[in-house]
Amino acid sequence: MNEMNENPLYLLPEVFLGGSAVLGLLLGAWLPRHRQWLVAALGSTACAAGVAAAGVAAASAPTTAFGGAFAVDPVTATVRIVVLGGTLVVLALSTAPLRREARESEFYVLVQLAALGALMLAGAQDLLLVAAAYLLASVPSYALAGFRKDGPGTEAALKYFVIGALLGVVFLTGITVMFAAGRSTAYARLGGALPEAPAALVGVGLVGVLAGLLFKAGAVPSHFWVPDAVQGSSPPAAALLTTLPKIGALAALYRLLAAPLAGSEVPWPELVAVLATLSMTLGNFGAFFQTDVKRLLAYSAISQVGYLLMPIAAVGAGAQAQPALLYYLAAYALTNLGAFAVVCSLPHARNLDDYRGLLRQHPALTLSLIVCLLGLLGTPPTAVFLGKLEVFTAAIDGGLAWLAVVAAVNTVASLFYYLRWIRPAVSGGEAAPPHQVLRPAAVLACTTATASVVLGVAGGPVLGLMTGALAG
């Protein structure tokens, strides 16, 4: 058992969120209905436990656990701190619109247990656990886009539930075939296998677990599901898939390209960089002229995904890489769940026009949104902005000057779609009809957009807290 290192405290984040969410689901059946918000407050109080103990964890020599399975290092002590700090974000939005709602209990648990997914993705370091991780957080993301059980949620539920199930078929072809190249699916053992396989059969694995983990992620070309999940969902089931799916993605991608796939003769950096280029592109030219504002932060959600890339594309040329994305990671986390926060405390406000004059009602809540759109295209001192400046180094490091021109034109682009939400907003124009405030969801719409202006001004120290080898 010691030699195994089967120690459950060195997962202590995934197991306070995990015994959350079961004791929710049980609690949810015996509460009376005026009563089941004490389950998001048990899975908040879960998400704090968690964060103090992946802050603890971080403080320690990375390590592995369950033979090597699980890594505990500096990737996985930022994701669990964003991801469970996005959870608690997500439950906080929750709560007001589900409130007496008679699922209320399910719509919380459901969001743990896909944070929980997201949890073990960045962690996992077994193909087979990452089958897993992917499969506990894709199936609860399908039933949070359909809870509404509308017209709009029951296809965004069928669409992203079908355009998931092919790539998740795709996504365990390629992990069987990545078995059969390197005769494991454990990181440590492929690593030394791999590159003595064939590079054709190595490519055609890869290849389909690309397909999964860039499904989970929202990029290209696994992006068809995006705009109609989100615009169908409720908003903050639309903050969680825009967001904590795609953070456990990325960094799974990360360490699967860093370790096992590091001296494989694959032209993955290459493949990467052309994703990159076209999720960013594509995004932005689907967000260019989108009215509905969920509509248009699904698009704007597939061209971050571009950015995300970037330093994965970049992860063999130098230490710059692994910051980079952990730091732009969390920076678009705060900074995407801020504008979900204002759709969220703005319930009738669903197209760009609908927040015509909204600066003279509510100037606060427009400052929010103009520090979060403006933080999504990386103006500074928003963390995006300090984001975008890593990625495109480690770019420039890692031999893809073109990449980061790139992103550099792509981000001017964006300039236009994001100017066409916040010019309404501070217009004088035409007396708009009072707008109906959630007021908990305004809260946290200043309270993230005052925080991504606080880590990017704070990003240097940040930044040094992301360096740091991976757990071998």
Contents of the next structure:
Amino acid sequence: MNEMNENPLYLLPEVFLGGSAVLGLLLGAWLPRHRQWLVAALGSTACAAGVAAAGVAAASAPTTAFGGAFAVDPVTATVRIVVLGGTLVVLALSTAPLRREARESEFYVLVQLAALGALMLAGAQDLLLVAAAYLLASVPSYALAGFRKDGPGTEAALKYFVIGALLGVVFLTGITVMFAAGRSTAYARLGGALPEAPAALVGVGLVGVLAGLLFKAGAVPSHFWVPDAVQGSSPPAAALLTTLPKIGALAALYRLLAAPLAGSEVPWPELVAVLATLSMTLGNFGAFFQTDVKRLLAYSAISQVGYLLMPIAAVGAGAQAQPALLYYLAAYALTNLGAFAVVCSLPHARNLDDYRGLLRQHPALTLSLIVCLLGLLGTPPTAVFLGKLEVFTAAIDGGLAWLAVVAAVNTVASLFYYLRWIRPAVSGGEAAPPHQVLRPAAVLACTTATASVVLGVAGGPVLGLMTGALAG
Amino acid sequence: MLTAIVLLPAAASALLLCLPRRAPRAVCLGVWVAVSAVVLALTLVVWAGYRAGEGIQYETYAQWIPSAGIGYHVGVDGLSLPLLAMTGVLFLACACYAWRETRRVRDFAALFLLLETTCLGLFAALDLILFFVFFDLSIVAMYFIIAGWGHRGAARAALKFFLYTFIGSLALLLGFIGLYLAADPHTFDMVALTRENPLAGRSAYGALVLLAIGVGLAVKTPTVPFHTWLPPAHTEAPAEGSAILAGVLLKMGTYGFLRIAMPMLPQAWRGYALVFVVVGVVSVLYGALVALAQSEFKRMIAYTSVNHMGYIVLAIGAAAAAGTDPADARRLAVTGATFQMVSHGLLTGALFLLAGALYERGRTYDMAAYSGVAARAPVFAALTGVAVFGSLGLPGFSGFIAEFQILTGSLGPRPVATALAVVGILLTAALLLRALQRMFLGPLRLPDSAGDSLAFADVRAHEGVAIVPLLALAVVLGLMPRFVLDVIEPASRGVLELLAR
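Next up, the form predicted together with the partner chain in place of the form predicted on its own?
Now the complete complex, all chains and molecules, led by this one.
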């Protein structure tokens, strides 16, 4: 990698998204209020085009762009497709509730910028680019969390922002320490330098970097913002917060641990395994007795990160980890967005009790809810089941059988709160008030639920695509 | 062919769900009965074409998720064929029994058809993940059946059922992954794993995998001490649900032992067989003793299931004893275990349907509330009597053949345990006869909730259509067991050969 490779075509999906965000901002300033939906349409087009471009790029050999700072390989390709697809879903979910709002187009632009940050996180191969991507993913998210400008929204944004700012500083400090230890920020150089550097220094740097990335992923110990931010923000924004940044952050973490830190003496597999355990356990404990559905999903998102960290802990031990992580990411994104789509489609149902009698009135929607919740649980034949199977396999193969047992026990624990939600929806319909349903979101919920089953049944070819090597 | 059998009920279920909610009741029930009948007919066609002793037949293999070593692989052999047929019979009986059902019939029928697919699929599966998929889906379908159509405490019972069996299924999954990683190349294919015996010579690894799989299957079976989910689930479920739960779902555990644990982990199985023998005997005695203490008819039957499953676990544990006695005795034990699965499915299915009929008339399962029912409902009493006698293992019924084989086969390798298990038969006989006597003989007394005491109707046509064939089959198998034994015996010989590796 001697010559600077600056072909921006390698970043076509990112360019599409960034371009449409900027263009959307300009358009939003000019368009009359009833035409603001055009911004969403533009963003959706950019996402669709980005998915297509990512698909084309995935067919060619792994490569890097901008002097090795940005990798285009199976990890990037998967994250691109998942994040852009997820952005499409979020945009579609938000059009109905935001219709004719004063700041409609701003919301769409922020969604696209946050997604762009996630994309950059996934592809970055240089700590400085990771830092930039972190900020790009964070700042629009803060605004999205408080977008409604009401009490809970403000609290959500404030809490999110304060924790994000604090951990962001820790993150930057960690990067500085890493730079001190490895004398470079590029992964290619770090890979050679870190094994020789003092392990304590690398360890300190890694802990700092972890703090930031785990914040974006919503994992323990940087998870405090998740329940409040998710509960306080609007359902589409909550869907975004629990899905898209997480994907980017976990991909970034994987890339960091798989390449430059692979040869290091720092015992990061154990560290990540412990964090995974804490994440899934605390997330589950938190979710047990929640009555607010968004808060419940927020805690479920924390516990899900625990499972996602399992293959990362097993990175060094075999080829199983990468497809397991990527597949689980895709499956989780789809299923989680599906669950949030159900929440979006029932704007007046905030608590579990409000779902009483849903089955009688909206059987298809209830079925989607059941599929998504059991999907998050990992019941076959949904996609997360195959993801869990892969993740467990990767963990056991990586010598972390105890972690797989912990994860299995946690899965059973999570059953409890998912069923707490399903039960009122299925039974007791006598006194239930009629549910008001937003039709587009309901259709989307059914679509994502179906897609999650399809991805589960047809997981074979998808898994095959995710196994390629990382770009050097 | 097998694929058609497995998927037909699921397709019908999807079709039913597409019908409008106000679809006439008769249409839903008609579809349910018809599809169950077609499935049973197809199963019989498979049986007719099956040639005993020639290994796995009707095999279908298709790539599913090749990069994870998962394939769609189904087939039947002597272990699974009788269970497939029994499943078909029991589901048809339940469909007939539900003819008077009025609550959300469309959903009820759809769920039962889905459940039928999972049961048939599990017995036909030759891939561990396929097995697991059906295993888990059966839990989901049964959860909704219990929670949606059960009695008053159904929600709690359903949750308990789900939690327990789901823990079991995850333990099972970990064990499967252990097997998968041990095989080279990695695969979940049962045939390949059985052939390869991947854990030969790795005793610690093998023991861990057997522990995971053993716990998973023991929860489903259920054996003591993993049986606590069973009584509430059975008591609160609707009659059809209880019949399927006891008749088919419990067999998934014992079938898994014969199909997966014994052939794939022979060394570990032989090493820890004593554990299974002990667990089996404890289940036999404990189940019988606790059943003796029950005052509710349905709860009592639920505990006798623990007892009857205990015999199976005893038999498969005893079969592992290596050694001096002729292999024939051990083969008898394995054959008896398989036969017991079929026999127990028929008899317990009938008993639970009868308990449902009792509840429908008297609104309570409390045995103390009934007395002298035989005078009012002679046919009902007679059918219950037949089922009870069959269940306690009277000669002439399938239960006798099964228990005789199990005990004869186990006596040589495990004399003490078998002697203790025989006491269990005595206890079961005592408790079942006592129940019969208390409820059906003596002066007439009916629970107040039944309203007019003259209203205690005898067996209705739809109940008779469901229950009589089950009992008739139990008698046929008791008098002419050969045609089933001929199918089972080569397979059990095969299991023992694999176990001897």
